[in-house]
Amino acid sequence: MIRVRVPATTANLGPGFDCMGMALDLWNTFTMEPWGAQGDVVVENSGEGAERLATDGTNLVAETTIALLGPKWEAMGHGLKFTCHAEVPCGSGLGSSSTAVVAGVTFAEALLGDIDRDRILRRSVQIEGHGDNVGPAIVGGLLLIMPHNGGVIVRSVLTEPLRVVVCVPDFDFPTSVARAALPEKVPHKDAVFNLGRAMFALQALRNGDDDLLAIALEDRIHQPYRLSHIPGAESVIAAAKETGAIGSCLSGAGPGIIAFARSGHDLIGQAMAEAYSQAGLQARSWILDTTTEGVTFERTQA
């Protein structure tokens, strides 16, 4: 049996679109073991969103694993059983699907030979299409990532421990829809606006500069286009700030909203959920610490 744990992530961090993400101390756990006859696949799901997830080979964990196995899957001589326990809510902007991709790639690596973290990163980015979620899920911490010559370049950035509030509404906002909401082109002034704030957001997170972070989380490339599709989202960001948050922005593509704060996290979460409620959406909040730990894996006895 192979056991894999993958953390939640928050991507973009305001202006760092597709290039910056951070791992959070909330985990999805996956196991894989031999099962049944050749070609058989079964998936058992528990925890967050279990009722929504496939229990056969179309489940993203199983699908990713089998796709990467290639000919080895045909010659294996037995099927596979996957057991998935989710603490990361589905469709939340906290990288739930990225945890499945990373787990699937890790399982395939284990079956094909030695597990290589750099190869897991490269293959996960190829599958996901961008690395701001899968990168920190694999490496941990605050991560900068960009494509280069068919691969990726990553740099970890040391920060002091942070505690954040993430508020997630009961609202279906698939990543495909969030991507479709973006314009094909952005004005030059908006590109410059984001470049400056992305650099200063990094500096603020690295140095614990709260005043700078409050300004640097602003964005003009993706947030304005996505927030308009999520009822109450702009009011949620405002409520977080009014209740004491340093700053607040979309978590990934949304619909979850993340708020950075030094204290008062419970009150901030309540205010954010209430703002969603006033817009007609039920919402839950999580108080989460950042984590420098990325994906972990071990071989165990069944």
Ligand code: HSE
The other form holds:
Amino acid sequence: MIRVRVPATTANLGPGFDCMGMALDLWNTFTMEPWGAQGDVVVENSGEGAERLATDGTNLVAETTIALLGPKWEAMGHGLKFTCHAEVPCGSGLGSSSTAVVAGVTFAEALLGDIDRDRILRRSVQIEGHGDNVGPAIVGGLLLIMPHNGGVIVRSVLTEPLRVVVCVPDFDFPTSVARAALPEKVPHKDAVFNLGRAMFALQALRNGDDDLLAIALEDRIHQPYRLSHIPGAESVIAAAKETGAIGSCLSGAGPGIIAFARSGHDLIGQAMAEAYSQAGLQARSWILDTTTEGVTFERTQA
Ligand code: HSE
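I've shown you the form predicted alone. Could you give me the structure of the form predicted in complex with L-homoserine?
Complete assembly follows, chain above in first position.
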């Protein structure tokens, strides 16, 4: 049996659209073992969103593993059983589907030979399309990532430890819809606005410079186009700041909203959920530390 743990992630961090993400200390755990006859697949789901996840080969973890196995899948002589225990809420902006892709790629690596973290990264980015969720889920910590020559370049950035609040509404806002909400072009002045904010946000995170972070989390190239689709989202960000958060922005493509704070996380989380509630949405808040650890894997006895 192979056991894989993959952390939640928060992508973009305001202005760093598609180029920056950070791992959070909330984990999905997956196992894979030989099972049944050639071609059989079963997936047992538990935890967050279990009732919504497929239990057959269309489950993202199983689908990813099998797609990468290629001819080996046809000649294994047995099928595969997967278990998925989720702590990361589905469709939240916390990289839940990235955890499934990273687990699937890691399982395929294990079946094909050695597990190589760089290859897991390359393959996961190919599947996911952009690497700001899968990257930190694999490497851990705060990660910069950019496309280059058909692959990606990544660099880890050491940060001061951070504790965040993420408030997730019961609202369906798939990444595909969130991306479709973006314009083809953005004004030049907005691009410049974001360049500056992204560079300063990075510096603020490295140095624990909260005054700078409060300003540098602003964004003009994705958030304004998305927030209007999520009822109450603007007032959730305002509520976080009014309750003492350093700053607040969409987590990834949303609909979850992340707030950075040094203290008062409980109150901030309550105020954010209350703001969603006033817009007619139920919401839950998580208080999460960052983690420098990325995907872990171990072969165990069944
Ligand atoms: N950078 C991505 C986006 C993260 O904002 O669309 C979500 O996968």
